[in-house]
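First, one chain by itself: the form predicted on its own, in C-alpha cells.
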Amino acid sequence: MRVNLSDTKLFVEQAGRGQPLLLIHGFPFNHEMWRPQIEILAGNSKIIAPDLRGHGQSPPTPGPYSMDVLADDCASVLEKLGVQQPVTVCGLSMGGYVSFAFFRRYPQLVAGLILVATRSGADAEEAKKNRDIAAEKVRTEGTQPVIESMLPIAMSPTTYQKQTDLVQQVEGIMQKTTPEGLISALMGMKSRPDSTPTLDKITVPTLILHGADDQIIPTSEAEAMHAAIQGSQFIIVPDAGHLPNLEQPQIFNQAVDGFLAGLKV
C-alpha cells in the first residue's frame, strides 16, 4: 500500500499480526531486502516495512535526506496505518542510523532495538569524501558503477562466489532506487550525527546482530555498541557479511523471533 506524507507517498508493505515490528531497510535498498522476514516472522508479529523516500516504489524527494528527515518519515507511517502501541524497530547498516534517530525524536514509540549491520559513530572524513566521490558518479554514470562496487563487499566473500541467486536478487533489489534517492541518501549519511552519545541512554531491550564476515563495518564497532547498550544481547552471524538478514535468514530469523518472544513475557 502506499502511505500519503506530508511532501510524498512511500509504499509500504504489511504483513503478520500482533505486535509491531518495524523494518528499516538499508542503503540503497527497499522493503524487499527483508522478503526472509516478512514470510517467516510475519507468523507472530505484524510485519511493517517501508520504501523509504527515493528507494524502491517510494519516489524521490529533493534531498539530502537527513535520518532524522527518514525517522519523521517512519514516525509519520505509523501514525497513518494507526499503530498506536510501541514497536520493534529493526534497522540494518542506514535503517540503523535511523533506529537511532527514531529513538532520540520518539523514544515513547520504542518497545524494542534491533541493530544489524550498523555502527553508532559518524563518518570519518575519508568516509565523507567517498560519499561525495560516489554521488558525484551517479551524477555522471548513473546508479550501475556503485552498485557494482558494493556487490562484492555487501556480502561475505563465501555467498559472493557461490550464492549467484543470491547476488543476482540483491543487484536487482539495488538497481531499483533511484538517482536521486541514491545521491540524496548518500548526502544523508555523510551529515549524520554521532549517535555514540546516545547508547547510554537506550533503555529499551537492545538485539545486535553483525555478519562475522562483515567487510563493511568491523565486528569490532558492533562490539563497542553492545558494551555501551546496557543489557543488550550480541549475536556474530556465522558465514554472512554486511546482509546477514538475506545470507543466513533462518539464524537471522532465529534470532529475532526469540528476542521478540522476550519481549512479550
Ligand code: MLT
The other form holds:
Amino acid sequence: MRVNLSDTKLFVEQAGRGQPLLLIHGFPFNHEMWRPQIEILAGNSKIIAPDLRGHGQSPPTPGPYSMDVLADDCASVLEKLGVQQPVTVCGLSMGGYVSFAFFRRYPQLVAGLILVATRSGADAEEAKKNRDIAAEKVRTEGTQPVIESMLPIAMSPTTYQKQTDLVQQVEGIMQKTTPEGLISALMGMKSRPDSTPTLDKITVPTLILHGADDQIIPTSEAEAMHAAIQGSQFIIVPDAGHLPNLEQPQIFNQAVDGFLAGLKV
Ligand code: MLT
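Okay, that one was the form predicted on its own. Can I see the form predicted together with ligand MLT too?
To see the whole picture, the full complex is given below, headed by that same chain.
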C-alpha cells in the first residue's frame, strides 16, 4: 500500500498480525530484501516494511536524506497505519543507522532493537570521499556502475559464487533505486552522526546479527556494539556476508523469532 506523508508518498509492505516489527532496509535496497522474513515472520508478527524515499516503489525527493529524515518517515508511517504500541525496530546496515536515529527521536516507540550488519560509527574521512566519488559516478554514468561495484561484496564470496539466483535477485532489487535516491542516501549517510554515544543509553532488549564474512562492515564493529549495549544478544551468522537475512534466511529467522518470543514474556 501507499502511505501519504507531508511531502511524499511511501510504499509500505504489510503482512501478518501480532507484535509490530518494523523492517528498515539497507542501501541501495528496498522492502523486497526482506522477502524471506515477510514470508516467515508474519506468522507471529505484524510486519511493516517501508521502501525508504527514493528506493524501490517510493519516489525520490530532493536530498540529502539524513538518517533523521528517514527515521521521521518511519515514525509517520507507523502513525498513519494506526500503530500505537511500541515496535521492534530491525534495521540492516543503513537501516541500522536509521534505527539509531529512530531510537534517539522516538524512544517511547521502541520495544526492542535488531541491529543487522551495521555499525554505530560515523563515516571516516576516506569513506566520505568514497561517497562523493560514488555520487559523481551516478550523476555521470547512472546507477549501474555503483551497483556492479557493490554487488560482489554485498554477499560472502561463497554466496556470490554459488547462489547465482540470489545474486541476480539482489541486483534486481538494487536496480529499482533511482539515481536521485541513491545520491541522496549516499549524502545522508556521509553526514550521519556518530551513534556510539547512543549505545549505552539503549535499555530495550537488543539483538545484534552479523554475517561472519561481511566484507562491507567488519564483525569487530558488531562486537564493539555488543560490548557497549548492556544485555545485548550477539549472533554471528555463519556462511553469510552483508545480507545474512537473504544468505542464511533460516538461521536469521530463527534468531529473530526467538528474540521476539522473549520480548512477549
Ligand atoms: C548498506 O548496506 O546499507 C550500506 O552498505 C551502508 C553503507 O554504505 O554504509
